[in-house]
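A lone chain, given as structure tokens: the form predicted alone.
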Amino acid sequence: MKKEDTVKLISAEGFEFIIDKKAAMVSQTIRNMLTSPGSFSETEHGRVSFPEISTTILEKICQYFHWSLQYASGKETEFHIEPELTLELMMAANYLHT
């Protein structure tokens, strides 16, 4: 895979996560800021930084937005969110617009 065809997810933490970049485009926030005109830093590095969102739900909105596109393309699976997660993980989803 090209690095133009990837993006960089960074928690709060500073772990980051390499995802396909139209698996990451689920998000309307990210969407924003990989397509915003401009010379922003997002659009020009593919990178974008989550200061408020920690690894462990970051991870899981990954693994979402994979399972997203899957779903989407006619592949239906079950999406399990572990329950300690779930306040977390709804208000990362509120932000991100997923």
Second form
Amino acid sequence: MKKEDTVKLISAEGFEFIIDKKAAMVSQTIRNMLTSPGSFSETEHGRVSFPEISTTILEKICQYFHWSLQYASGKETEFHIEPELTLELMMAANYLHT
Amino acid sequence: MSAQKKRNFQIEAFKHRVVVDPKYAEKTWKILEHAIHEIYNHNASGLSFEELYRNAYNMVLHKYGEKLYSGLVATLTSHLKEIAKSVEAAQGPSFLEELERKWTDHNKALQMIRDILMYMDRTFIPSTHKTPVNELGLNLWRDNIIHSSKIQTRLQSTLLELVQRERSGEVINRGLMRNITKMLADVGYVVYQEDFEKPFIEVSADFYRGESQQYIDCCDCGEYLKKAEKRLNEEIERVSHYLDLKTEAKITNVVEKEMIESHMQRLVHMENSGLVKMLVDDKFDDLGRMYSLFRRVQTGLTLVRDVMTSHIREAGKQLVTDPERLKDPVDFVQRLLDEKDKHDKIISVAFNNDKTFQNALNSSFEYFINLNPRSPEFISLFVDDKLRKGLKGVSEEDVETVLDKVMMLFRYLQEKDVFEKYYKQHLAKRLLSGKTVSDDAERSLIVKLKTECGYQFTSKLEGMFTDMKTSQDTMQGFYAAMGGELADGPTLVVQVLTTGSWPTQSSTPCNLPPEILGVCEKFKNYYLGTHSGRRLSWQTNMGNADLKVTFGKGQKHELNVSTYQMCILMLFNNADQQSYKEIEQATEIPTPDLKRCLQSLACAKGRNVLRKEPMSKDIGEDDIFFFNDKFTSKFYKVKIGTVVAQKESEPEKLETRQRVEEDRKPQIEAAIVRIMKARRVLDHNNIVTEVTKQLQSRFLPNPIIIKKRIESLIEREFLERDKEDRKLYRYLA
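Show the other one: the form predicted in complex with its partner chain, since we just had the form predicted alone.
What follows is the whole complex; the chain from before opens it.
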């Protein structure tokens, strides 16, 4: 995959997740970050850091992005969420507009 | 965050997350404000979207939304005031360019700001019913830039001036114009309307009012229309290039009103170049232009149509009432057809085949054709001419076209029964003299008449054809039955005509020469022998004969003459000299016919088989006739026509007229009885209307005559007047 087609998401602890841009754009917030007309640093470097999202949550989020794409293309499976993550995940979802 | 992610969660902040720092809001806002400044200064590359978004997100989440929003308004406003200053400072042509550049910048900045503040747009603004960021930005642009006192009027006049310059032929920067008008429309359609469209329309109206006045004073109609069309197209093009599409209807309306509507009367009636002149000269392009332009104006086409109608009526009236034209019926009808063709072509080429124009044309023709009472006769004569000789060597399709055209004229006739009368006469002559060129053409015309007017109209005409056919068979039968018995005598061809189907001219039969009489008797016996209960009477005035004559020097000729002439000539077999009185006595031909026959035998040059004394053009009662021994001709066959007026003479015309009137009476009566039988009781006016309606496919009955027919029916006790209301009639069964 070309570098332009991927984006690097960085968690509060500094873990880096490199995922498909298309998947990342499931989040409206990330979509805006990457497509806004101005040259924000995110757009230029293809790197977004989330100082308020923990690694566990961000990992779950990335999984969700991919699951969501599949779901939209007709592959209807369950997305499992551990109950202890639910609250934080919901807050992140609100933040990311997902 | 699962399959049901669409549900909008409203997440309340946890208490423990409340930030204690009282200056938190102030600090965060400073960061955002700084970012906005940087964005406007094209310096955004260093900024982190995530950080700004998180800050705005947190402000809203911690109930500082109000502060964020009002801060945004204040910052945007101050930036826009700066922009306004720099736009105001721009000189001359750079004014619009500067405005356009700043507008692009503002738009871009606005979008970035909106993206950063997306969370506010999504949650805070809907719940507090504030204006969304993007709209807010546009509104502030409108208030601070477009409606800034130093920009508003300047912008307007600059735009209008550019349009005006383009109208006078200069090339302007259309892209710039488009961007500016688009900016106005983007800020709000009302702004576009108020700040540009309205004054634009007003200025244009003034401009075109002046220009059209100037054009109309110095151009002719065709030229003016060309200019108007050009202007109209220019305006339409202008709209497509750099104005809002909704403006098209308004600006074209202005051009239509100022350039066409206010001047259309004058244009149409322009002498030497107006509508009439165009029609006369077949100016298809100009007419087409006039049509397409005038169609845009409400009463435009009505005006064109009215003027065209009155022109056609006037020209037609002149044509049908010109005594010169009445001399040659064939030419008369040909001119009518030409006139029709000409206008048909104009309507199809220039007037888009407009139905209303076709109707106007038809009604005009109907109007003027019926102005001349002889039109039915002339149309029939035209057909007669075509069917006698005009269609020789013409292809079948052409024959059909000619006949179709005649039918079209026929449709305009009000007195169709008069036409029928003449047609019958002419057809009879054609059939009996064997002059008809094409049987197919004859029949085709009858079929056309039949589809047009129904079975009734043509049944007698068809009867005539049947008679001709049966006569042929009868003659064959006659000669077969007689065998050699007739070998020496003259050959007789009899056409047995059914009374009623043919136009009968009551005529006393003349005395046939004994040679002929013998054969005739034989035929009579044969015919009455095969058909019992019939009566034969000889119509000697309608026949013709071929005679073999040997002249003085032994040269032989075959003369083709009428039956009357044959009778006269046969007298000279026994004597070389006959006086008028003797001839009259011997033949008993009615005086006018006799004179006519003698005239054609003795006075026509090259055909004068008789000589008369004294030599003169007219036949006198005391004239003496001699067999002209010295007759010579280049041809073996000589046709001696009777001097027959093709066109009817005055007395004949009156007679035909009378017969038509006579024939109408029973038709009117039949119509009245039909109507009264159905209605039982009806008042006078209604009867007249109904009768007129029933009969109009054949003729237009005169109300006075209808009244007379009613009276006659009352006398004969078909109807009675109501005892109380004298206007009511009752049907008596």
